[in-house]
Amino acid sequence: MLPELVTSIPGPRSRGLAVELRAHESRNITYVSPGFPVFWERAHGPNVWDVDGNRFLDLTSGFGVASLGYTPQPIVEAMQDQAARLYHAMGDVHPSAEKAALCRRLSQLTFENWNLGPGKVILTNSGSEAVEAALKTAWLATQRRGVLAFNGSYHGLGYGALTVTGRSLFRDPFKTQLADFASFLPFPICQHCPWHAPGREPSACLPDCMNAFLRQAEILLAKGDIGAIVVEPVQGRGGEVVPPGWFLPLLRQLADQFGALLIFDEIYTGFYRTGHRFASDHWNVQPDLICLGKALTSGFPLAACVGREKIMDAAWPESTGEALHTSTFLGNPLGCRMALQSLELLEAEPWSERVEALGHHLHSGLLKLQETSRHWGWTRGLGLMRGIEVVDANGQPDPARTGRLVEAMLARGIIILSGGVEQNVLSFTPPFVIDEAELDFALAQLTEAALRES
C-alpha cells in the first residue's frame, strides 16, 4: 500500500502534541522542528498512521523491531490472550511458564543449533541491559577486567554498555564518570579504510589491513587483562557497516588464543535482518555469548543474553534466594509470550530467502540512486539492512543535508532515519513484509527529494 503524497507534515494535532511534549519531556530526547516529528496513532504491515490521519511507509521497522510488520494478527492475539490471564509475575522468585519456555527456545535457536550444547539465558528489559549482563558474565568467568571494543559501535547508553560504545557523541558528556576497562580498535570498513588504504569494496580488502589489525589486537590482548571482545557482526547505528570476511573468524581465533570470551551484539542484526538468522552466520562464526532484542518480541521491551552453558555456570553461582543480576520486570510474561509467538512466525517462513531477495532489490536501487547525484557516497549492508552515505561536493560527510532529506521524506509520507558516526548515512531497515513496488516508490521519492536539495 503506497502512501499518498502529503504536504501538511506535521499536521495540527502532531504540532500540538509536540508543544505539549516539549513542555514536559527532557528537551534532549525528542527532536522537534517545524517539519518533525509526527505522532503515531496506529500501524499495520509496513504502514503507519499518525494522529492527523496521514499514512506513512516505514523504512525503519520502528528501530528494527517490527521485522514482521506492525500488528501481525497472531502476535496481537497472543498478546491479548496473555494480558487477559497474566501480564506480570515475579520473574526471579515465582516466574511464569512463558519465561521457562522462552529460555528453552532461545537455547535451541542459538547454541544447540550450533551443536555447542545447551545455552543459558539471562532475560532483560532492554538491549543495553543484555550487553551489561554479558559484560558481567565475562568478568565473573575470566576475572579479567578489560574489554576489547570497536570504534563506531553502539551497545546502549547505560553506563556499562556506554563504556564499550565507540561513539564520542554518547560517551564524551559522561566520560569522567565512565570506567576505563574498555580498549577500542578500528572496526574495519573497507570503504573508508582505517589503515589508510584507498577506498574499495569489501571483496578487495588487502591482507595488509588484516595484518595491521592483528598486530594492534595482539598488543592489547597480550597484556593478559582483557576478558571479553564485544562486537556487532554488522554495525547498525554505525551506518550498516559490513566487515571484510576475515574479521569475525580472526576475532574468534584471538579470543581462543588469549582466553577471552567473544560477545556478539546481535540486538539489531538478529532474526533474519541481514538474511541469515544471525548476521554472524554469514561467516559461520559462533560466539561465547550473544545479545538479542528488538525483533525478538516484535514490539515489547524484552531482550536476552544467551551464553554457552559451561561458561554461564562457571560464571554465575547457584541462587540462594537473591539474584546477583535481576530486575522487577525480568521475564515479564507478556513479553515472553510475544517473543515466543514472534519466534514461531520468524521460524515458520522462509524469511531468509525473502530478505535476501528484497535486500538485493534495494541494493540495486541504491546503486542506481548513486548515479543521480554527486551527493551520494558509498552504499553498503546485508539483507534488509542497508545504508547510503550523503556527502558534500568534496565527498565529505554532510549530516545537515542528511537531516533535511529525512524531513523531506517524512513530508512525502516515508519514514526513514539517519545513522553513521558522522550522521550522514540514510539507513534502510524496512519490515520484511514490504514489497518491491513499495521500495521502488520510496527510492523514487528519495531521488526527487535529493534533486530538490541540489
Ligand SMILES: Cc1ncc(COP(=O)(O)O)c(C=O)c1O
Second form
Amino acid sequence: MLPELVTSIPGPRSRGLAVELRAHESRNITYVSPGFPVFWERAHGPNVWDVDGNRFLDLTSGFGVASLGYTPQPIVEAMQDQAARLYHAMGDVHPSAEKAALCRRLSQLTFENWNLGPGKVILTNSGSEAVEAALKTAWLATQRRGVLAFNGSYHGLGYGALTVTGRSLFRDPFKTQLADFASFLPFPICQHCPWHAPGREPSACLPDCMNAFLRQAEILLAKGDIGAIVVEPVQGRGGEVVPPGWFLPLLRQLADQFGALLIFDEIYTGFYRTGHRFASDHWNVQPDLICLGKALTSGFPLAACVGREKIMDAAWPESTGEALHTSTFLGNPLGCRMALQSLELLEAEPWSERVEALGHHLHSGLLKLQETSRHWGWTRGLGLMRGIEVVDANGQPDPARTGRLVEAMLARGIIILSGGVEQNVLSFTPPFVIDEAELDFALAQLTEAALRES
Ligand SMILES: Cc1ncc(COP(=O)(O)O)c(C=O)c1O
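Now show the form predicted together with the ligand, given that the preceding structure was the form predicted on its own.
Every chain and every other molecule in the complex is listed next, the one we just looked at coming first.
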C-alpha cells in the first residue's frame, strides 16, 4: 500500500514522544531533529503506521530484518503459540526443543547443503555477538591471534566485533581500548578503486587490482599470524558494495594456502536479500564459518555463528557444565520458533526469482533516477540490496544532502536510510513483498525530493 499521511511528519504524538525519549534515553542513541523520528505503532507487509496514524512505505525492512514483510500471519501465529507455552528456557543448561530444531535446520541450510558435512551452531543474541563467536572459534582452532578484515566493513559494535569493523566513525572514540589483532585491507569497491583504476563496473575490473590486492594480502598472511579472514561478501552498511568476481574465490584460496579460517558475515546479506540464499552463492564460494542474523528471525534478537563440524569440534572442548561462550537468553525459545517459521517461509517460495526481478526493476529505476540530477553518483547492489550515491556539484560525497533527502522522504511517507563509509549512499533494502508500483512510487518521490534540493 502506498503512503497516506494524516498529519505533518513527525506528527504531534511522535514529537511528544521524542521529547520524552530525549529526557530519558542516552542522547547518542536515537537521532532527533525537527523532521525525525516517527514512533511506530504497528506494521504489516511493507507498511508501517506511526502513533499519529500516518502510513509509511518502508524501504529498509527495519534494518534488513523484515524480508518477509511485517507481521506475516504464520509468524504471528507461531509467536502466539510459543509465547503461550514457553518463552524462556535455560539456553545452555536445560534448553527447549526449538533450540535443537533450529541448530539442525541451520546445519542443513549451510554446510550440509554445500556437501561439507554437518555444521555446528552457536546461537547468540545479536549479530555482533555472532561475529565474536566466530572470532573466538578461529582463535581456538588456529591459535593465531591476527584477523584480516576490510576497510568499510561493519560487523557490529561490541568490542570484539568493533575490533574487526573497518569504520573509523565507530572505532575512533574507543580506539585506545580496542585490541590490535585486526589488520585491514581495502575492500575492492570498483566505483572508487582503491588501486586507482578508473571508475567502472565490477565485471570490467582490471586484473591489476586483483594483483595489487594479492600482493598486499600475501605480505600480511605470510607472517603466519593471521587465523581468520572476516568479510561481508557484499558490504551492506558500507554502501551496498559488490566486489568483483575474483574477490571471494581469491579469499578462499588465500585462506587455504595460509591456514586461516574464512568467516563470511552474511548477517545482512543472508536469506535471499541479494537474490541467492547467501550472497556468497553468487560466486559459489563456501566459508569455514558463517554468521547469520537479521532476517533469520523476522524480528527477534537472535543470530547465529555456524561452522564446519570439524572446525567447531577442534576449537571448542566438550562442555563440562560451564560454557565458554553463552548468555542468559541464548537460544530463546520464542526466537528459535520465529527463526524456524521464518526459514520455512523463506525456503517455501521462489524468493530468488522475485528478489532478482524486483531488484532488476529497482536497478533500472535507479539508473533513470541518475539521469535526473547531477547530484546522483554511482548506483550499485544485488537483488533487493541496492544503493545510490549522493554527491555535491564537484562529484564529492555529500552526506548533508543525503541526510536531508532521508528526512524529505520521510515527510513524503517513505522510510529510507543512508549508508556508506561517507554516509552519502541512499540504501534500498525493502521487504520482498513490496511490488513494482510501490518501488516506482518511491523512486518518483525521490526524484521530486532531489529536484527540490537542487
Ligand atoms: C554485516 C553485519 N554484520 C553484523 C552486524 C551487527 O548485527 P547486530 O546489529 O545485530 O549486532 C550488522 C548490522 O547491521 C551487519 O550489517
